[in-house]
Structure formats: C-alpha cells, structure tokens
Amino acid sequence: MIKTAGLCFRYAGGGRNALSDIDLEINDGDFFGIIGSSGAGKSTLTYALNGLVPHHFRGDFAGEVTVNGLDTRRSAPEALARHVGSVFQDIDSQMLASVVEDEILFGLENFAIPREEIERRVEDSLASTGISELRRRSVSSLSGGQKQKVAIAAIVALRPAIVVLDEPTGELDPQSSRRVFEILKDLNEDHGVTIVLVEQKIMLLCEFAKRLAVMGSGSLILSGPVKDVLSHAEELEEAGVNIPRVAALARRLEERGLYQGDVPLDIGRARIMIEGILCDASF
C-alpha cells in the first residue's frame, strides 16, 4: 500500500508549494490514474512516491509518505527501488545500455539477482511485454513505443510490487499507446502489480484505470473510482481537465432527463447508453 499524509513539498528556490497537504491511499493491486493540467503537481507526486523527493530533488518536505510500510524520507532510494519501479517521461534519459538485453540485465545485476535466475527473468520480462524479438537490438534503433516497452520490461524483470509511470504514452501514436496500457493491464490483473500512472490521454486512462486522482495547483482535488470522479464535471473543468466525450455526452443527456445510469467509460458503453435511450423513446 502507498499512503501519503499531509504531504507538502516545495522545490529549493521555488516560489510556491509543488505539493500541498496531499492525503492519499493507493491499495495493493490498484490501477490508479493521476490527471490534471500542466503544473498541477502530477510528476512531483510520482517523485514523492518513489523517493526521488526528497532524496534527489531537494527542497522543503513535510508530511509523510509510506510505501509498503517504508517511510520514504527515512529509507534509502535503493531500498525503495525494490518495492517501486519507475518509468519516466523522458524515456531516452532512462536508457542506460546500448543493447536491449543489457538494459534489462543492468538492474538485475545491480540488485544481485542470482545468476541462475537472471536468464529466466530476462526471458519472462521480454515475453510479457511482447518484445522477445528485440532482445539483441540496439536501443538507438528502436521506435519510441519500443523503447517504452523496453523500459517497462526492465522494471518488470525486477518484480517490484508497484510500478509508477509518468506519461508513458506522451510521444506514442494511438495504437502504441493502447498496447502500453494493455501490457500494464496484464501486469495488474495477472501478476497483481500495483500501477500508478500519470496520463494526459484521459479517454484511454479511464478505460483501464480503476481509480483516479485529480490534481490542481499542487493540491488533490478529487480522488475515487473512475465513474465517481467523472461525475464531478464542473470541478474537472475548473481544474482544466477535459472529460472524455462519452462522459460529457452522458452529462448532457442527464441534464435533459434522458439518462440516469452510470457514466460510460468507452465507446461501446456509450453505444449501449444511446441504444437504451432510443428504445425507451416514444415517437
């Protein structure tokens, strides 16, 4: 479990808090999305969850963050890394090796994984992310989507309980973005990995996430199940978050007294909503 209590952080030299009084709980096995406008504090929150704040990014830190019982302020980054794997926004800066296989081996060897287990972990992580054929490829020859999968495979090989990702699909096309989400879904559902994900593609995020947090100006505005959060359309708009079009459509239909069900999270459910309305209509 991840838990923050009264979390506040201001970067050294910063004029205002990047995070202000954040109280949040993320349960084991959750698929948790974080959304908000630019400058809302999303990335800083992920840095606090994996220990980069306050160990790497210096500043004024208050409150508490615990990850699987470890206080991030008092635990060494190496200890936290055994519980939390991270995939950052700038994927190229995360690549440490020139060959895909070596990128995955790097973490395993640094974590002193027994040699007899390393090969199995390399094969399993490549297979689970669907990139076994890239094992001998040069990292520099890969597309953006392939690099994202390599970064995820390298984290998967370490078998952390939690994976935190900061906008992993920001530079990807729709097909590659969906594939990344499908990989994360498999990790979450088949292996029980807790996923914490900052993402701007809200339609895609709402399709896969179980719970959402909405950030604004360093504060936590909303948090809860996806459908519950999307029902707060006015607060989302004030926070600069564009709600999915299917959710906006459901809201307008509800305002006109035509619909009273759950907020649809994808096109398929929106179609069912429309068909139900048409069937009930009198002409």
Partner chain sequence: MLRFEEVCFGYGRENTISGASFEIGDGEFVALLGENGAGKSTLLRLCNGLLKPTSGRVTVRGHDTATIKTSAIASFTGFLFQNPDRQICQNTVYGEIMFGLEYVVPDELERRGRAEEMLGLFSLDGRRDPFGMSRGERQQTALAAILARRPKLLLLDEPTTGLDYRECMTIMGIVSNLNAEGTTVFMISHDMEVVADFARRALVLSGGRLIGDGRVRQIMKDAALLREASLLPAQIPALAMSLGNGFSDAFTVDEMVESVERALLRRACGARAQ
The other form holds:
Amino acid sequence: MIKTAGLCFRYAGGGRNALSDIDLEINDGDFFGIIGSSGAGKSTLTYALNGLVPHHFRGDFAGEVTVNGLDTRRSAPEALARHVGSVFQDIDSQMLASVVEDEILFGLENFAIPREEIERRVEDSLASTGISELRRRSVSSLSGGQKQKVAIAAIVALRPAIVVLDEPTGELDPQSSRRVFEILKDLNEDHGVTIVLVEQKIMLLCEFAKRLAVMGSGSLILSGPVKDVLSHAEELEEAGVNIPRVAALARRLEERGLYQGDVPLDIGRARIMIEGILCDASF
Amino acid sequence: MNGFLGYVNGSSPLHNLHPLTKMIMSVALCAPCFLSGNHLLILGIIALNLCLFASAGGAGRAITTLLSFVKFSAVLFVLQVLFIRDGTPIFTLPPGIVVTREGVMFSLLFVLRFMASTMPLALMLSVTPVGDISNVLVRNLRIPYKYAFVITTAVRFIPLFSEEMLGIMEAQTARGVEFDTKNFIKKIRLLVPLCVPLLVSSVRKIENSAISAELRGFNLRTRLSGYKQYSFGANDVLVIAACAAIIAFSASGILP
Amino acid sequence: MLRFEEVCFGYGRENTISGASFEIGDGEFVALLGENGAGKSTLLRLCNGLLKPTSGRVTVRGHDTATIKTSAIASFTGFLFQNPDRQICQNTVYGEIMFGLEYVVPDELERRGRAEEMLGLFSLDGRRDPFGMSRGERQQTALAAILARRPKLLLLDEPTTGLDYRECMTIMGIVSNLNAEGTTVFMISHDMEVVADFARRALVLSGGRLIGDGRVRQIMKDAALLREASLLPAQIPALAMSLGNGFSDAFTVDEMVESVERALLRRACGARAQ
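Output block for the form predicted together with its partner chain, input the form predicted alone:
Then the entire complex follows, led off by the chain already shown.
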C-alpha cells in the first residue's frame, strides 16, 4: 500500500517544483499506470516511492509518502527496497554483473537472504519471468528484451510487495514490450505483486493496467480506473497524452449519437462495440 | 563481438577452475615476459596463450585480438627501430636514419613483451565472470568490497563505452565529419569535440548504475555476503604447479 | 534516389541482410518494418555508406556507396539516430546546429541564416544547453542540426521512440512537411500508428530478407505477411480486418466512422425493403 499526501518536491537548484501537491493512494494488488508528457514529473514520482527522493536526489521535500506504513523520509532506500523494487529504462546500466545468475544473486547476497533459501529464490524468479534457460548466459550476449527480463527477475527475487518500473519498455520493440507487460501481469495476478508503471505506450497501458494516473507539469491531472480516465478526452489532450485509436473511434461514434457506453480499450472490445451498434439498428 | 575484455559463455576446463587459480595463472603467464629477455620463450608464452584461448572455445576471438595487437605492435616496432641508433648498423634509410641490429632485437622484444603480457589478462577475463573475480578479491584477498566493485564495474563498462564511442563516431560521420579520412592527425583533431557526448553518456550510465546498486543493498554488503562457493580441485593444483614451473624456468636463466 | 541491387551484408559468417533489392524514388515516404534483430538498422546504415555491402550494390543519387566516401554522401543525406545523445556535442542548441553546417556551408552568414531558420521551425531557444533538456527536445535539436543541412534523403532510425505524444507529433509533422516539399524519407519505426499516419509505402524485413514491399494500406491488411514478420497492424486496420465484410477498406478513424454509417444505412434500407 502506497500513500502520498501533499507531496511536493523541488530538486536542489531546480527552478520549479518537479512534483506539486500529489495525493495518491495505490492499493495492494493494483496494476497502476502513470502517463504524461516528458518533464511532467513521472520519474520523480517513482523516485519518491522508492526513496531515491529525498535520499539520493536532494532537494526541498514537503508532504508525506508512506510505503507499507514506512515513512520514506525516515527509512533508508535499502530498507525501503525490501518493500519496493525498482526497474529502470536504461537497460545496460542497471545490470551490475556479467552473468545472469550473478545479477540475480547481487541483491539476495546483500540483503543476507539465508543460504538455503537463495537457490530457491533464484530459480523462482527466473521461472516467473520465463528466463530459466538464460541462467548461465553472459549478460552481454542477451537481447534488450531478455536483459530487461533479467532486471525484473533480479528485483522479483527480493520478493518486494511493490515493483516500480520507469519506462521499462522504452528501448524495446512492440513484441518484447508486450512480453514484459505479460510478465508483469502474471506477477500481479499470480503473486499479488503491486505494479506501479510509468509508460508512454498508451495502448499497452490501456490493455494491462487497472488504474491510470495522468501527470502534467508536476501535478496529478487525472487518476482512476482506466476507462474513467480515458473518458476525459479534453484533459488528456491538454496533458499531451493521446488515446488509443479505438477509444478515439468510440468518441467519434458517440459524438454522432451512434454509441453510448464504456470506452473500448482493445480491438476485441471495439469489435463488440461496432457489432452492438449494427445489431441495435436492426431492431 | 563484445569487445575483447568481456566474459564468454562456456564450460571448458579453464572456465571451471577456481577464480583465484585463473588470476594466478594470468600473473604467471605475464611474469616470464619480464623475468626473461629470450625472444623464443616469449613467443612460446604467446603460443601458450593462444592454445589456452582455443581450449576455452575462444580461438577465433584470440586470433582477432592477436591481430589487433599485431597491428598496434607494428607501429610501435617501427617507431622503436627508428629511434634506436646504437649498435651494429644493418642498413640506412634515405634521410640518414640508421637501422641497427640491436635496435631491431630490442624493439622486437619490446612488442613481444607487450603482446605476451596483455593476452593473459584478456584470457582471464574471457573465462571468468567479473562477479567471480570480485568475490575472490573480497573473500580470499580481503580487498574491501567497494574497491572490488570499482574494478569489476570498470571492466564491465569498457565494452559499453567502446560501443558508445563507435556509435558517436558513426553519428558524426553521418553528418559529414570526415572520420573516414586517412590523415591520422586530422582524425584525432576531429575526435576531440566528441569527448563531450561520451563523457555525458558515461556519467549518466554510471549514475544509473549507482542507483541500481544502491537500491539492491550495495551498502549492506559485507565480506561474507558472497553466495557462491569456489572449491580447489585437482585441476587447480596442476595449473598452479605448472605456473610455478613456468616462473621458475624463466627466472632460472637457463635460457640466454 | 536510392537503389539496392541484390545487396548482402554480414558481420561474421552469417548474413544480416541477404539479397535485398528495391528502389526508392524522389519524394517518397517509405517505412521500414520488422521486429528487433530483423536487420532494419543495418539496412538503413547501408543507405548512406556507414556500412558497405559485402556483395551487391547500393547507389544513392547515382553514387555507388562502395566507391564514394561516407562523409561525401553525408552532404546530401541526413541520418537521425535513435539516441540523439550520440550526435549532440556542442553546449548550445545554436552551436550544435552550426557545427553540423560547418562541413556543408562555407559561408558564415548563410550558416547563421539556416540555423535561425531551424530554431524558428522547431521553436527552440538557441541559447539552451542540450544536456539539460528533455529527451524529446534533444531529439528535436538533433533533427534541427540535420535538417539545417537540407538533405535530399532523410534516414530516420526510430525517430519517435522515447518521446511523448506531443513531441512525436512535432517531429513527424516537420518531417511530413519536408516530405511534401520533396525530401525523400526512409524511416524505421516500431510505432504502427505513426507508420499508418505518415508513411505511404512500407518495406517489410524479416530475418534479413525483404519479404514485403507495398503501400502501407495494403501491408497493414496483409495478415499473413505481418504474421511472418512478427508485426502487429495499427489498431484501426486491425479492427477493420476483424470486422471483415464492408469494413476492410477502413484505415483511419474517419473512414471507420463512415463505414459504420454506411453499414447502418444498408441495414436501414434492408429493413425497409422487407
């Protein structure tokens, strides 16, 4: 459970607030997407959740962030890391070892996980991200998509209740991006891990996230279930966020008085929408 | 493919040695180059290096590495030969530069030493994951983890940086900067402004790495944190014995 | 403008590109599609001589890339890399644009004029330090520096990756305008919506082989081809295909709305006839 109340942050030497007055609640088991134009404060918000703000990045901090009941200002990032795992966009630089297995071991060793448990954790984390066969491979021989899965596995091995990801698919092609989202979905559904995800790929967010927040110049503009957020087309446009084409289609049909109802988020539901329109007309 | 200082997957006998043995081996293969001035011995060491590379499944890579060394060494050799004036002259080049027998022999020894002493390090890094090196440095040699981490991170970043540099040069060539010029000095001059993007991207990468390490408990690590256990086997004993023999042989002065 | 004849290229023993033949005419806007590892970046680098074919021939505006210097080809081509940080090496936006011009425009006044023009086109502040800007702004700076050189052929390697929607539209809008004025564009993109909106023709690459070449509208509806190349079509064409009969021509949101209206009209007429 993550809670922020009146969270404001300004980087040391920064001209304006990177975050201003953020009130947010993310419940256990949520799949929470964050979207917004660049410079909107999305990354800074993830730093506030994993404690890098204010411990690593210094600046003026106001308000409160609690993660599983821990006040982030009073807990060191290492202590928070037991609750919140973090995955970043830049794939190569977050790798710390040259072999996949060592990459997974790094965190487990540091957090002094008992020896007898380590082997099981390594196996489980590799299995749950679908990369068991990569265990002995050298990191440099992997593709971008595989590396990002290793990064996720290294975090999952620490069994955090929450995983925060900052544009994890930024450098990946559509197929690999989708696979990363599928892994996150499994973690979320089968292992009850709370996922907090900053992402520009609106179509994937719409398909996988349960709730969505839209940020603009440091503030939270919209937040709620994906369908509700998508129905605020004007605010979205103002925030520089596009909506999936099928959602745009639904809006156009609505304007013409042809459709009323939920915004479809994927092609399957868009098809049901159109078939529904045609079916209604037959009576 | 991933630069010449990276780990290559494998399960050869060399891969399976204790990391400490591999480090000792790399020192032992280096030592004769400085203990002995015998050209043949050093050539032998280079050949041994190549065989070891081949046994670890990296023959192709060893040869490319060696070839790049040879190219570099050729330049060194020519420079050396031209600058050494003492000894018995062999022939004289048009502007009056004397090439001497001693100069040739000395320069040859110099480049052979250079090649023979660099290869063992490349060999060791290609059969030992940096994680293993850092583990034994910390546990067996009692080097504080932070220093071991600096060493391993440096090794890990070399291929990333060289890839970045190639990418930067490519981007500049595409906008008309003449990196494809044959003029060496001009090329160097063109390279200078490119240090800026390289530096910026390196600093970014290092910062990201630091964050990633911090969030995975880097600061909590102690000497005994390492999970992997390495055990000495019969092969390790054999290799260390062989290393001792090589050092003893080259230091003994049996060879002139 | 650009011509590939039976081009093969390989880094090692295996070919990354095998037997590619195609031609891109003046003023075309062509997208290059394919999954990661299909050889797209390699193919794009063959276009301006950053890579030279191991066999076959690549000609740009009649020049064989194997015989002309890459830096000479650069005088009429522009290449925008996925990562703008590899290009930007000056500490102001203005300086960056001027740096790129040094090699093509000898006249200082002309250079300044062109730089100003670009700053205006992209609404960039020339005094800013690129390293403190957002990824999207740096991408715009990199593109401005390339466009100032007025390339006839623009090669774009995933120009919109990592950008937000607004930045993506700014960049694609400028590229699209230039294309309308005659610049030939050859672009790699993973974003099928961008491809659907801007490109007219698409080449499909899979495992180093060219397996498709045609109008974007046709390629997006060729299910078998897309499957072979592990690609997903843009949303509206995908929806159109799944709806089938009477809808399969719809390619944009507008066209889809029209198709729905036409279908409704047909049903109404059908009902009245009964």
